[in-house]
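One chain comes next, on its own, written as structure tokens: the form predicted alone.
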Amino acid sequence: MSTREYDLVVIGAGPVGENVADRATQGGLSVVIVESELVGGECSYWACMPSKALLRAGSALRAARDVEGAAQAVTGTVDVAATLKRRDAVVHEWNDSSQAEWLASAGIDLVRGHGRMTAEREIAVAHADGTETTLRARHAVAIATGTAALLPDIPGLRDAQPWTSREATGVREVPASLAILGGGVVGSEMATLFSSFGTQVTVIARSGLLGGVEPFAGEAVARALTDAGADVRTGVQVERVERDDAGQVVLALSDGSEVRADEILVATGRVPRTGDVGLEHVGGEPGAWLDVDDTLRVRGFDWLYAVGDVNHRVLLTHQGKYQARAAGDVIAVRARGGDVDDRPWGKHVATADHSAVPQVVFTEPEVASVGHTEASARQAGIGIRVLDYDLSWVAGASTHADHYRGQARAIVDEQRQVMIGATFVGPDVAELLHAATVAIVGEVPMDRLWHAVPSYPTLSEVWLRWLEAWGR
């Protein structure tokens, strides 16, 4: 067994394992990031980049179909080979010797194997082939082993066999039907791709779809999803799972009625992968989210860091890689001996988790968020006003699509005259985020807001309406 000391110690090369890493390796430190998996980790090979990819080639064809010209030259369907092919291309047919390449250009040391905590700062990383290393970090271990995927307890789930979202999507056979259950964002996605695909596909959702968004936003998934021929069944439960002799999956609801299906997704939620990183060995608990200031460290521990969707903050990638820039400059500052102020443009604090976090869903239509709901911001007491538009009145909606559908709301803080939240739901609508985000980030008053003028004829003009009907 062999021994090495570093200055940082990264468990997880994902996306937020590799940024916390650079950070503190620009910041002077030596770093080594553990693996269990594939570097890139999940977001790389069975979340966001592969789904994506799935994704594009239904939303390119509703699009063609949606403008005449464009329209009359689509004659056929989804190639789901064609889409599988370009799908394996993006995820380097699950080989990540690129990103591994890229770890060692950046001067950042990898090891691979399951990495575990066995006493302040140490961690015993076992290898595929038995073997054991020691490694020593002299300031800060950071844990960034995201999350996997929650498997409700309902009665013969476990022995069916179903799927999660890395079954999904690194689908190899595409099923002719598909129960899904959860109506959040993964199960949303997923039934837009497979129902594009020509499956058969039911979601099944205790609520209503996208339940953290606004609620016309779910509603416009759940229409378009019921026009793609797909059976979208809210307020039920699944009380029993089986699979019966032909291997079809028999779901009993809680409404009486019966689902069947080739394949069950399960989407209903993610659980931390912590139960197996040696929390017991210094004084926490296995399996638990880990809390985390706003500086991403552990609280109650002056080495520990917890980044990403490990500390339950935001789920989401680009939330984790934010906290990650955060985490690797402070703890390569705090290395140095140095106060966390003393970076010179700014806090080294991830304070945008708590108010303006935007969220694109990939979904038919799509639906962008940030910041604020109506609901979230009354919640808060916040003496708001709602500014409410339909896209398809904008100019630009009648260029983008011959028959676009679309709507967006404003959410502005009264007392403060400047935006809190964004919502967006239409075609393409990701593409208007980035402003919203930082319109609110930057706190730019709504009078001030009149000077950014929005290109014509473009969906952005929907910032002028709705600076119209704030009319101040």
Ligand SMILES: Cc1cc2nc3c(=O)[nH]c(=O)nc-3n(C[C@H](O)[C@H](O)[C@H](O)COP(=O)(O)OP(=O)(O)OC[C@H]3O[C@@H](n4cnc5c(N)ncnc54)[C@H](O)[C@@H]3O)c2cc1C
Contents of the next structure:
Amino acid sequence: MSTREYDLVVIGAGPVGENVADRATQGGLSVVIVESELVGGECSYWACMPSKALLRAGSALRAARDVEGAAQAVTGTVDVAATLKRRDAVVHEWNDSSQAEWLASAGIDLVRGHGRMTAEREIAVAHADGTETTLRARHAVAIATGTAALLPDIPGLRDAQPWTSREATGVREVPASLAILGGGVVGSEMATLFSSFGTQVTVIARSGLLGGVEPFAGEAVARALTDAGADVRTGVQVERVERDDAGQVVLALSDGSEVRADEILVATGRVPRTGDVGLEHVGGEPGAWLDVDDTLRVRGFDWLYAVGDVNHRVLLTHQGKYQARAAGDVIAVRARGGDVDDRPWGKHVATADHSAVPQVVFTEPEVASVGHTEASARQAGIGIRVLDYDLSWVAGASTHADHYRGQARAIVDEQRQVMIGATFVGPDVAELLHAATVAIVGEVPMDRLWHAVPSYPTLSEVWLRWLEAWGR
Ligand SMILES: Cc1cc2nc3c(=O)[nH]c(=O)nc-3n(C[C@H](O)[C@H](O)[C@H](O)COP(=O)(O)OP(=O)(O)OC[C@H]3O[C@@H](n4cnc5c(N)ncnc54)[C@H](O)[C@@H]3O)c2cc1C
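Moving on from the form predicted alone, kindly provide the form predicted together with the ligand as a structure.
Let's see the whole complex now, leading with the same chain.
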């Protein structure tokens, strides 16, 4: 057993752990990162990257079909084999050598194996060959171990060998039929994807699709899925699951109906990967989400940080990487005995987690949102005006597609006269989102936005329509 000492030990080399390590290294610390699977984490190999690579063929095809001239050139459906091959290239055939090389080039040491804290600032790494390395941290330990799929406690579900997002994004044999349990982001994206592959999809959701965003977004996605031939069942629950002798999955629903499919995908949420990181040895609770302050330090500790999915603030890569930049810098500053800028919107705090989280859902249609919805603003007691606009009415929509359908909503704080939320639904709205994020984070007064002139003819002209509705 060997022992090595560093300023910072990071457990988990997903996108977030990598960024914590990089920023702390840039801040002058010696850093080691521990990874039990692939450097790049869930996002690179079983989540963001493969899912978006797989979804793109269907969205490009739908876009072409809605433009006279291009539509005539489209003669077939999605080529599934070619799409899977493209996915394989995007995930580098599940080989992380290029990401490991990047770590080395950034001056970060990599130790492969399962990391577990054994005492304050001490981590034992169990290697695949049965040997162990002990790592000691002079200043801090950062846990960035992410999440795993939640399997709800439904009788028969585990025995039915359900898919999680890993099997769905890593698919090799596309099933003829697929039941998807859950209508959140993962369930809705996977329903869009497998529908585009010609799979008979059934979505089963307790409430509507995409809870947490404006209701018109989930309704538009449900409509598009239904138009594509999917069976979207909302307001029902699965009570029992079994795999029959023919290998089909049979789901008994709370409304007395039954669904049969070749496979079942469970997309009902995530659990933190903290069950086996040694929290019990340092006074923490194994299996719990790690509660942190805005500098990403675990409450009650002065040496332990939890960054990314594992702290349950926002389960998105870009937001986790934003936290990672703050955490890496803060660890380096504290190690030098320097002053941390922890004022709201200061350099070392992840303030945006509370008020300006952008998210794109790559469904048909796309859903892009940031900040408050109408419901969340009202619940927070903020006096608001809601500005709604039909995206198909802007000039950019008519040049973009022949039958563009979309909707945009801005939420404006009446008292402060600044935007606090925006939602766009429609083809290719993802790139509209960052302007809204800048307006919200910058607290740009509505009057000043009048002078930010959108180009003609683009979808961004919706900003002008919102301002006209606001009253200028
Ligand atoms: C299907 C799907 C699609 C998604 N699409 C998007 C998207 O389009 N955009 C977006 O922003 N977000 C998306 N997400 C969310 C995104 O994947 C996560 O927010 C992101 O991966 C979190 O990064 P992380 O580094 O915190 O954790 P992870 O990416 O989960 O990385 C954690 C790493 O820690 C390692 N690890 C865990 N325990 C240990 C241990 N004890 N010792 C050593 N190593 C350990 C793991 O092997 C893993 O490599 C998606 C999620 C899913 C499931």
